[in-house]
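There is one chain below, alone, in structure tokens, taken in the form predicted alone.
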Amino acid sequence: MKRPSKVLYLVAILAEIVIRAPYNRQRKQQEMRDQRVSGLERGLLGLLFGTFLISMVYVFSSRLDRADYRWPEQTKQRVGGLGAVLMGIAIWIFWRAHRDLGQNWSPTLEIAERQTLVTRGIYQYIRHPMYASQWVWSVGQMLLLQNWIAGPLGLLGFVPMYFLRVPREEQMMLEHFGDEYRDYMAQTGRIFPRLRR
């Protein structure tokens, strides 16, 4: 299962790069009204990138192989299959979030000059589908890259980002969109849909 899982992981990364590329080009052409990229934000992005690089060491070499999960082969295959399904779900959520956001997307805490509040599509149900995608991705990575170092790295890099960045992001949205965003928060879940709306 090891080699196919590494290939699937690379395909998933490539899919996210392809999905994001046109939105990144659009974003670079926009004027920003508010940018809140702090040293903390840069540090969190650096941590995320560092964990990604270590995962790449696992994918392209045998240096971390001693930390592979020691499970029976059948268990590895089932768990790896579940990991592949979760990665597919993560990519779909990632794609859908970008599609629904359109030119409103940004990788950092910033508001574009012509930014609007998006409440349609997947954003009709959850406020932060890209973070939801990353949660699903991180669990999928643990199951797909069956290694005690490379597997959990997705969570290690993402969890601090999520808990430190999301409150700042929501505060920025409240400052810019006011009651409209407050009402939107009351109707949607952060990363899971609300059961009752």
Second form
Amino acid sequence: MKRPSKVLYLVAILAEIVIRAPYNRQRKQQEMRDQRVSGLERGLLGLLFGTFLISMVYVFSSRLDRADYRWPEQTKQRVGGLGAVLMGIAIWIFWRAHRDLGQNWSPTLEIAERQTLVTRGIYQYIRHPMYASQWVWSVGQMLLLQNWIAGPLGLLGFVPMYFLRVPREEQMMLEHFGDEYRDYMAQTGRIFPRLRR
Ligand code: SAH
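Now show the form predicted together with S-adenosyl-L-homocysteine, given that the preceding structure was the form predicted alone.
Up next: the whole complex, starting with the chain shown before.
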């Protein structure tokens, strides 16, 4: 179970890199109207990258093996299978969100000259599908990488980013899109769709 789960995890990472690559490329050619890359924002991205590096140590070496979950083999297999399914769902949401956000995507908080407000596709249900996909991914990682260090790392890197960034991102969107974004907020949830719209 251990080796396949490491391979699966790597494949999942590669899938996200491939999905993101074209958006990364075209973003570099864009003029920016507003950039809010504070020390905090840099710190959050740094933390995320740090946790990613440690999970790579787990994947490519046996250094962290002492911290492996000690569960019955059958439990490990079932939990691992569920983890793999969650990672698959996360990748699907990630892909949809990139497709719908298109050239408005950015790795940080910024507004491009040509930025438009996206309220269609997966964005008609939730305002932060990429972050939603990261939640699903982080839980999937905890189940797939069966190690007390590598497993929870996804959550460790992402949770602070989610809670500190989302309010600032929404504030920025409100300042640029005003009532249009306010109306959009009234119709959507952050990561769970609103039941009544
Ligand atoms: N929070 C969103 C987007 C993440 S990318 C998600 O989880 O899917 C971050 C950038 O997306 C921000 O810098 C902002 O410029 C842009 N953005 C966020 N929501 C947007 C929307 N509804 N329409 C257009 N751009 C948006």
